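A single chain comes next, written as structure tokens; it is the form predicted on its own.
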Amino acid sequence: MAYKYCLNEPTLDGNEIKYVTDVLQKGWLSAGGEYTKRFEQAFASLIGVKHGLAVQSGTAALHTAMLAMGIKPGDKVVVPNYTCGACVTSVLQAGAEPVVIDVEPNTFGMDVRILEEVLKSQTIKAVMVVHVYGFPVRDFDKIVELCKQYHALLLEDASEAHGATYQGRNIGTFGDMAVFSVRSEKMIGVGEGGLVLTDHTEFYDRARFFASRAAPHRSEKDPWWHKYIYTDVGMNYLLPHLLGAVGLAQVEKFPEILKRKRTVGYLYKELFSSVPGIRLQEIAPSSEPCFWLNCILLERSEEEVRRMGTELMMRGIEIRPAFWPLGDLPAFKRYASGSQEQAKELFRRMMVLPSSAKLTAEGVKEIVKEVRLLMEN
């Protein structure tokens, strides 16, 4: 189905068709090509660190990053329960626990008080925090005071947290290692690929070398007859140099993209803010979100919300679900732990709205007029 208002589309109006041209009349394709280090480089300059590493998607990243910060069989990773699949099956991948818990209503992040009592009841080797549709999570601060106080690794899984800021800091900053998701929908989008972003020079060689197959021997300075020595078990996960390509082209003008989805975001605020029966996700104190993603959530019951998020549809207008709870799914309720209640009332009440960069004003107040027709009906 064709839509009117789409719920992201990638902007391609850059300089991405001169860099792809400049890498096919080049001939190299595969991992390793200079865009692809140029734009590791300027992502990670972008974010504020030392390292990026781009891998062919957002779930590679966080495979690469549980196996960079070694995590390993016996290990417990504690996971939100409102999130993708991905962050669970990553913990999994690596022979780990998830150890899945709710979050808080407002900001739909991690809860810090149910994680101050996993983390006093339990031995913990990380705490994957993330930041949903680029809001950054409550009470951020104190969630990594707890990880240093507890001695558990922290991850931050920025995958739609482009340019969201916390006190001032750039998102994907604060952990020992950052994922980001550039799969086409989002705010730097190549198709599908991922960035894993630290300061730790160890956790980058580890990431680099687990997703180049574990194959240490490759620099200039190896003996050629060495390549192909594998000393672990690895992964096939760096990025295509045409990707890279895309994604160096997008980074160049991120300040104008992330501008748009600020305005977008903000304008929908003020339009819902005097609708009865919708509230929206809520901006932790000292943050400001990026606006991936604009939800909200409805005073209407679980099946009035699919109705009416099916008529929008009908009306050309993209709508896309909340997240299944993680611990309400068959492969992960074994690792739910506590209360998942808040997750399961998210899933229930929202609808995600388009939230294009190329969304206008007028896009937006008719979006906002076809919901409250509807609530009113």
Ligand SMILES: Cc1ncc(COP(=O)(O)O)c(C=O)c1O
Contents of the next structure:
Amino acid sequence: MAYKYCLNEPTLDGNEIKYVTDVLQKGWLSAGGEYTKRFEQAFASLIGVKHGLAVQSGTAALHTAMLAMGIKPGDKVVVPNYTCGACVTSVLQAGAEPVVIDVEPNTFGMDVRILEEVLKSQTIKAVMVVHVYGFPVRDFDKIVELCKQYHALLLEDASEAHGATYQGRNIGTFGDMAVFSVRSEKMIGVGEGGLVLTDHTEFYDRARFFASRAAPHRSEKDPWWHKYIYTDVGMNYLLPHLLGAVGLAQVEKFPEILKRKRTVGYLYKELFSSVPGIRLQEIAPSSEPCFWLNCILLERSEEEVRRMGTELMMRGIEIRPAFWPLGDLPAFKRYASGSQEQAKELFRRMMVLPSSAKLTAEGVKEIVKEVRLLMEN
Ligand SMILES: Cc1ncc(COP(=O)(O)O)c(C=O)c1O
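Form predicted on its own already given; the form predicted together with this ligand follows:
Expanding to the full complex; the earlier chain stays at the top.
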């Protein structure tokens, strides 16, 4: 179905066509092209981190980060239950054990009190923090502090949070590593892609090593006949050149994309503030979201929420459901630690609304009006 208002659309009005054409004319389509290198550098400096590695998805970025940080069988990694399944599968791919905990009900991010309990009672190798829908987690400074205190590595999954800030600093600069997704509906989109960011040169080198088949003897200095010597179990994850070209053009446009997303987000916030029976995702103190997505939580039964969402879709407004609580899914249930009730409640009450950077003020007003009408009936 073609929607009048899509959940998200890519903004492709910069140098995308010019750069892609250049790549096609020059003929290097594979990994390691000049545009990809520029994309990695531009993205890393946009966020304010030393090293950036572009890979084929956010999922691949998470797996790469796990291996780069040395996560291995026997290790435990804390993962929030309200996020993409890739967060849990990346831990499992590294052979480690996810400890899936419930989230804080207002920002939908990691709950610092639950995290502290887990850190006190178990040996945890790493903590994965997810900034849901581009909203930084609450009490992030305390989470960072707890990770230090308990010697746990901190991985920021900033897949949804390009440009969001906490205490004036970009999300993605707080952990030992950060990952971003750049699939096409994200803040920056190349089709399918992801980035691994870190200030630690050792982690960066390991990320590049594992993402390029664990074949380290490929530089100009190495004897040519060493090219196919694999020294570990690696993957072929590096981003192809055509997508690197799109990525560079997207980074150039990012300030404008971010501005538009925030305009949409703040307008929703203002217009919904006076609607009874509707709650919005909360902005944590000292943070500014990038508003990748805007959602509403309805004081209605699960059946009512579903009916209203279906009705909105029939009126051309694309609706996305909440994440299914990861600790409640058959594939991941055995990794659930404690109650998963907060995420279940989010699932029952939530509708995610169109949040495209191309959405006009009139569009936002119309969507809010349609929701209000349904609430009244
Ligand atoms: C928080 C989060 N982490 C990881 C991913 C995985 O990224 P990708 O879809 O690029 O593999 C996503 C989804 O896109 C996500 O929202």
